[in-house]
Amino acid sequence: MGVVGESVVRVDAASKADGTLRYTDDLPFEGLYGAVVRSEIAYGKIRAITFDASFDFSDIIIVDHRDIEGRNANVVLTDDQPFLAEARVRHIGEPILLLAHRSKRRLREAMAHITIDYDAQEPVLSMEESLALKQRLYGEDNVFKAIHTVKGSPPQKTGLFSLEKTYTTPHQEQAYLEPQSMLARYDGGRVKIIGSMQCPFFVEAALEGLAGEKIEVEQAPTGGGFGGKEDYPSLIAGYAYLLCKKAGQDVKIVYDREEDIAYTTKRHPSKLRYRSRFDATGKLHALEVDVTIDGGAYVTLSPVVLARCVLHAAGFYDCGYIRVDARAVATNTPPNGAFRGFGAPQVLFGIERHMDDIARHLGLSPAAVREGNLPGAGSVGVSGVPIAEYARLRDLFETARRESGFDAIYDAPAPNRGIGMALFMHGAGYTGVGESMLASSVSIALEADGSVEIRVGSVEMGQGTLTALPQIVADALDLPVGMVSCRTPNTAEVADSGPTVASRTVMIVGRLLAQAAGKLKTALGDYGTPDAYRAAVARYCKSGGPLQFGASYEQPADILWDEDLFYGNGYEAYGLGCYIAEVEVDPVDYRVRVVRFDAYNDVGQVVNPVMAEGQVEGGVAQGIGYALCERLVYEAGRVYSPHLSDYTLPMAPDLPEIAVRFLGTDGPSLGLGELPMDGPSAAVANALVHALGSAFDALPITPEAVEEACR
């Protein structure tokens, strides 16, 4: 049937459009509402918790850390984060108590009659304070993880130019449509968790530590995630579980937007120092990068975010000597975590701004400088090995440069207008040996009527999994796509295909599903028509053969990785992008408008072109927001702007028409989810530099920043 490559209509489009799809807060519910009592200070010891004697707490379910039967630790990479604080709090908003009641009003009243006294200590609120050891928060040096890697030797050539610049990037809010929400169902002493999440098996693992037993976890339709529902849902699921277990009733917790913005994970802020040495043509001979990211109060996913920072920090240019020193540090701010791009957007902003700065330093075209540094046949990446996708990067770059007319526009810009470019790659799948450690598996089930059900933990959160995965299986079986469906991800019923993160769903899970479908096809024997297929299914079912077919991940033999040396193939494959932005600056109010955006991508075989274009358009919009307007204000460790009315997101009228091109579509699918987020901020900032001749090294570039640069 050849349905891969076809723009099949999303299977969930109608239910989302007509409002019949039920998200967690829409599910039938007659239980208690849950709420979280949080720390009001950034750092200190809990001295006393007082329940106002004038208030009747008798009908309020109250949970504290002493109600936890298992471990009071949300284990992600380490076990430093408690579900509920015991003696010490490390950030404003840290959960201390849980309450539940049938009335939300009674909950609010009860929370107002609880007083927590603290011995407050001076908090650490910046990366600089952390590294200066203002307080010792973690280990001996406040460093969650440090990575140092060197490729090659410092150049001995004389007469090189040198340039040193520092770039900074801020927090970013995921701004998913549906806030964090979780429902715990009580049934005769057993608890089942249903909720908004990206990784049901992550939640199951976290609850097993909390409860001391496996808890069934089911993903509800999820209104967006962007990484914000990767690790955080384990916490809110734990809260719903604890209250449900103690109350013996269903419990639902749905954060309001203020609570969600103020206390859930964000993109890591970063400080990036680039020092380069290059010749008169702009050819790089040495690149030293120093990366610091703010992890917040607990480790969460910071070490793996940092690893991706390191592997993307130098971009993908040819340079004989590259040194990267990187660290994730602890502060007394809410923990940061996963966000689309997962560390790459920060450092790719740094290296792509730096390539333009080299060009400005020499008075050359930024396109010419990039061209002179494109990797060749003998090039190796920062981790010391060649990258297969290097061979495709030049074609992408040259096509984007030629078709966009970059050089002509750059050489003759209109007043107050500029053009900028970013060239980048994104490693798809888990970093290093991560995919091997996950050991993901998939399963498909043959039904008697010939239909096929996909049973995996990979979730739909808006990106199109419920449509793309059936396309892959239908294509492998030569069936109409309507004969293949996905079972709702439930940890008791589906295979653990790993988390829905890291641009891995189509590339890794899709490939495994194609293998499983191949096994089913072999079992059925030859069939060429729908009637022959149904006859083959009938014969096979009558034979009593297995009805489920699976496949498990096996690391390709050519993938090598040494975590200690940080040497080898950081990723199995890379998606490629070359993005070009044109901006216009209002000379009166200094507002910046992106007037044109061309997104050239190479992600191999595109499964569903319309959905893929949507992924790129969404990522570009998110990247433009990151570049120009999204700004979270923190004061004394507290998010000062926890409302969407204060957090400016780009709306449709703020965006240009985004021209999306896919090249190299004949290869295997390489992963697309995160790639579009990586390049827009650098392309927009470089266009602004071109328009105004001033450096823009810190995001977001607000009108105030533009005005200051123009003074």
Second form
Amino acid sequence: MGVVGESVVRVDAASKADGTLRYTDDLPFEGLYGAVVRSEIAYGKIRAITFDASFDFSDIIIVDHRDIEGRNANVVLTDDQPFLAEARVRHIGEPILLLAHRSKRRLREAMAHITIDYDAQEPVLSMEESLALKQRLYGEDNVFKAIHTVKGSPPQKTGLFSLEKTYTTPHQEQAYLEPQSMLARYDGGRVKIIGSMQCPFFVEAALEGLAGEKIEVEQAPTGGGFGGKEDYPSLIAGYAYLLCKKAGQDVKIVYDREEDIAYTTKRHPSKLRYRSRFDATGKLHALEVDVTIDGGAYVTLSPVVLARCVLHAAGFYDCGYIRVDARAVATNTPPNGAFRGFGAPQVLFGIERHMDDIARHLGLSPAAVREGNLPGAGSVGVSGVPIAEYARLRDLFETARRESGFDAIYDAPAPNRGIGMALFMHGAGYTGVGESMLASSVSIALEADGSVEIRVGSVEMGQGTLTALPQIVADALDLPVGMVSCRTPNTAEVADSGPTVASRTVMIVGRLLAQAAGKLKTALGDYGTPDAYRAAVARYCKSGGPLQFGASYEQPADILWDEDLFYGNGYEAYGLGCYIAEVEVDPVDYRVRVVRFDAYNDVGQVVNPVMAEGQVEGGVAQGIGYALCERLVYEAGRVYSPHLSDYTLPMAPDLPEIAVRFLGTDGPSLGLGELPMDGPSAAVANALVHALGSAFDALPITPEAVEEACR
Amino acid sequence: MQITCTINGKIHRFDCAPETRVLDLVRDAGMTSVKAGCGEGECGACSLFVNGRLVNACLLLAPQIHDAEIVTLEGLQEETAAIRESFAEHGAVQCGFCTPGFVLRAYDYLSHGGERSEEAIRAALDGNLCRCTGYKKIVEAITKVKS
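Please move on to the form predicted in complex with its partner chain, as the form predicted on its own is already shown.
Below is the whole assembly, all chains and molecules, this chain first.
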């Protein structure tokens, strides 16, 4: 029936559009509301906590670190982050106490009657202060993780040009429309967690450490994630669990927008120094990249984000010598974490701005310089192995350049207008041998009526899992897509298919599901028609064979990775993008409008074209926001204006028509979710450089920055 | 204080503090299509009609709806059927959290004779935030609603 490749209507569209779908905060609830009392200082020791004697706290549930029966550590990659501060706080907003009460109003009053005294110390508020060891926050050197890698040897050739530039990227807020929300259900001494999340098994693992026993975790319909609900929900689930356990009642915690923006994880800011040597044609002979990212107060996922920075730092260009030195540092700011692109948008902004700077330095066209540096059959990437995607990359580049009319517009731009390009890749799935460490497994179950249920931990958060995975299974079984559904991800009931991150759901989980479906098909024997299928199911069910079929990830034999040498296949495969932006600058108020955006992608087989287009359009919108308007202001370690009125997101009139093309659709399906976040910022910045002839090396490029550059 | 209003044609009486947000009142009354997105009138996820005007429920306090007629998406299922169908068909729904607000915005726009051009629709959507779609499919869905 071939449902893969068809724009099947999303299975959850109707219940979302009529408002009947229940997100966490919409679930029936008769319990207590939870709230978090947080540190008011960025760094120091807690001296005393005082509960105002004139206020009656007797009906307020209060939890502090002493109530934790298991380990007071949110174990992500390491265990440095406590659920609740004990003696010391390391960032503004660090949780110290938890409160619960039936009335939100009384909860607010109680919070106003708690005073925390501190011995404040000078905080470390920037990457520079961290590296200068203003305070020792982590290890000997404040470095959570450092990666150094060298490929090839420095060129002996003389007479090369050289260029050194520094580019910076800021924090970015995920701004999922549904704030973080978690519900802990109490049932006769046992607690069950239901909430907004990307990774139920991550939350289960974190709670197992906290509680000293396994806690059932179920994903509720999730109103967007973008990485913001990858690592953070473990914390809020822990708070809900602790309050629920102590109160013996259901507890719900829903952040308001202010709390969500101020204290949850963001995209890591970065400082990127690019030093290149190239000849008169713009051909790269040497590239040295120095990357520093700000991890915030705790390790969280920074080491993995950093690895992704390194693997994408040089793009896919052919260069005989590439050196990358990278580090993630500690500061006394709220921890940063996962965000769509996961380290790649930062460095791809760097390398793609740098390619344009090389072109400007030589007076050449940016497209010509990129063309001259396209990889070939022998080119190796930053991790020392051949770039397998070289032919596809050239196809994509040539198609995008030709169809967009890039050269003609570049050579004769209209007044106050410019055109820019970004050519980039995105590793799909986990970095290195990460997928083999996840050891994901999937399960499908045959029901007596012939329908099939997918049982995996991969979640729907807007990207289309509930529709795409059934398409893949239905395709493998030659069934109508309506015969296949997904069970609600619940750690007690589904297989651990790994987290819903890194563009891995369709590529990795989808592939495993197709294998599991293949086993079911073999068990059923031949069937060509719906009637024959029903007969085969009846026959098989009678035979008493197993009704569940599974598959587990096995690393392909040709994937090799040495983490210590940072050598090998950084990823099993890469998605590719060539994005072209045209911008117009208002010479009076310096506002920048993206007037056209062409997004050419190669992600192999597209499972659902309409959903895939939607992913690209949404990612491009986020990327344009990152480029032009999304700006979080931190003052003394505090998010200064944590509101959507200050942190401006693109709205419908702010965005151009985004034209989406998919090329190379015959290969296996690769991840698509992250790719469209990677390219827009450089394409837009390069277009602005073209329009105004000024350097735009720091994001976001607000009207103030444009005015400054035009002075 | 005592507040009386109709919500989707049914009379509701609330005994609440005067600073209670209308957003919380209607959600507590079971109208959970009204979502709490930003709390300051920026995102439009809590859109509902008060005496025929589309407003953000997070910006209204309880006394402002005394004796008013409130209509939420729950009360407009028949009227919005074609819009919702178009949203589904054209891929305008992703995470869905903003969708009820967009459906009501589209309904308000089209029922006031809004022009079916992309530019006009984009301008009409200025008060609603969507972080998933990039708006293109929402605009397309509204353009193509069957009348």
